[in-house]
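Just the one chain here, laid out as structure tokens, in the form predicted alone.
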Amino acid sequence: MKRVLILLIFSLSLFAHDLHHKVLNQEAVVVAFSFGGEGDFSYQSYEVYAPKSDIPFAVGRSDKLSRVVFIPDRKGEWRVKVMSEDGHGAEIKVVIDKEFGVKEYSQSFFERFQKIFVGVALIFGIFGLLTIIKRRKN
């Protein structure tokens, strides 16, 4: 009886080191990176910072599809820093609203002014084409 009691006590202490887990279905923020459609940014280092914090909320590596995924726990401006071993990197700011949705995010210089670049290129293209046609007539 004494052995059984000792075994029972030791077996209870074995459960103290059991790692529990849950599988949750939650909405996450996904930031996808690429080099303009070519080349991937997979398995590169990243850090996610919560609003008004200098300590990383999450660190890791981007997944196979060049994505950084995190689940914010408060509203505000979150920062995602990514860096590759060859020196490429970016810092993206993602504003999370009170319902944990993405309110807005920072865009690259080209993304912000893409419509203007396309408009200016169309204007130059049209006038260039008209100039060529006009010179051929003369």
Contents of the next structure:
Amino acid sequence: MKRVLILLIFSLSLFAHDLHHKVLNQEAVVVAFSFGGEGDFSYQSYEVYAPKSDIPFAVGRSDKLSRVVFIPDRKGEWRVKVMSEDGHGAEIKVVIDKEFGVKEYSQSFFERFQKIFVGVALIFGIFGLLTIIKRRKN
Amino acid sequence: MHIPDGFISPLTYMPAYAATVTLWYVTYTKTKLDSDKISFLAALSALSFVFMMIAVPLPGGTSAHLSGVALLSIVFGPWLGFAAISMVLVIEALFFGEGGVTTLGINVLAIGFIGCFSSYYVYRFLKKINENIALFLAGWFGMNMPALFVAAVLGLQPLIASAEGKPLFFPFDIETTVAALMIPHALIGIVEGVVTVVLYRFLRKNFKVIFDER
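For the form predicted in complex with its partner chain instead of the form predicted alone, what are the coordinates?
Below, the chain from earlier opens the complete complex, with every other chain and molecule after it.
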């Protein structure tokens, strides 16, 4: 009886090796990378850092569609660092508010100034046409 | 300063459109553009566009931007300045949603027409006294006169379009709009004035060809 009891007690420790899992439906932050096309930064390494932390919160590789997905557990400025073997990469800052929503994020140079680039190009294009018309008239 | 769609009643923006189109026609008949100067006009128009696209945050949660209106009208004259600023405003409204399409006429009248002509005549009257002061005040007035016009147009909306005492479009009265627009623009006008002086001096020194044939 004593032996059976000992065996039962030790058998309980076998459950510790059974990895449990839960499937949750949670809101995540998705950072999509691209060089202009789709899926061109896929399967590249990334590191996600929580606010005021130097130890990565998550590491992995971007998915087939060049996305890095993480679920923040606290508010503040999160950093997403991506890098490819050929030396391309970026560090994106994502500010998470207390409701775990994205408050703001660092935009790329092009994203920040694309309106200005396009507008200036349009203006020069119009004046270029005007010059051609004027010269033809003359 | 660019008024978006939905803030202004058709009773206001329709006549504004008519006035703007008339002024465009007058500009077409009055102006003659040298093909040599087109590149300079293009560069200053592009600069004005860039100025207008960069909003500077101001205390009180509002923002304002430079315009480059005074510089354009002083260098090329008020009619060409008006034409160039009109083009910039049309591009902003149609391609980038900066300022409404229905309110385009009002924005052109304010920033383009009032801005160019007020700054040009301020410069002309004061340049005999002191050119730097004339340039600075041209910049300041080129920013603040359009702001005053926009404040008046917005503030008059409750009087122009209301139903049973309830404003149908912009709800705030003229005292509120004048204070809300003029205080920030009085401050940003100082920056516009300084920028006008510096850029005018720079152009005068380095691009004499623009000024020689005037």
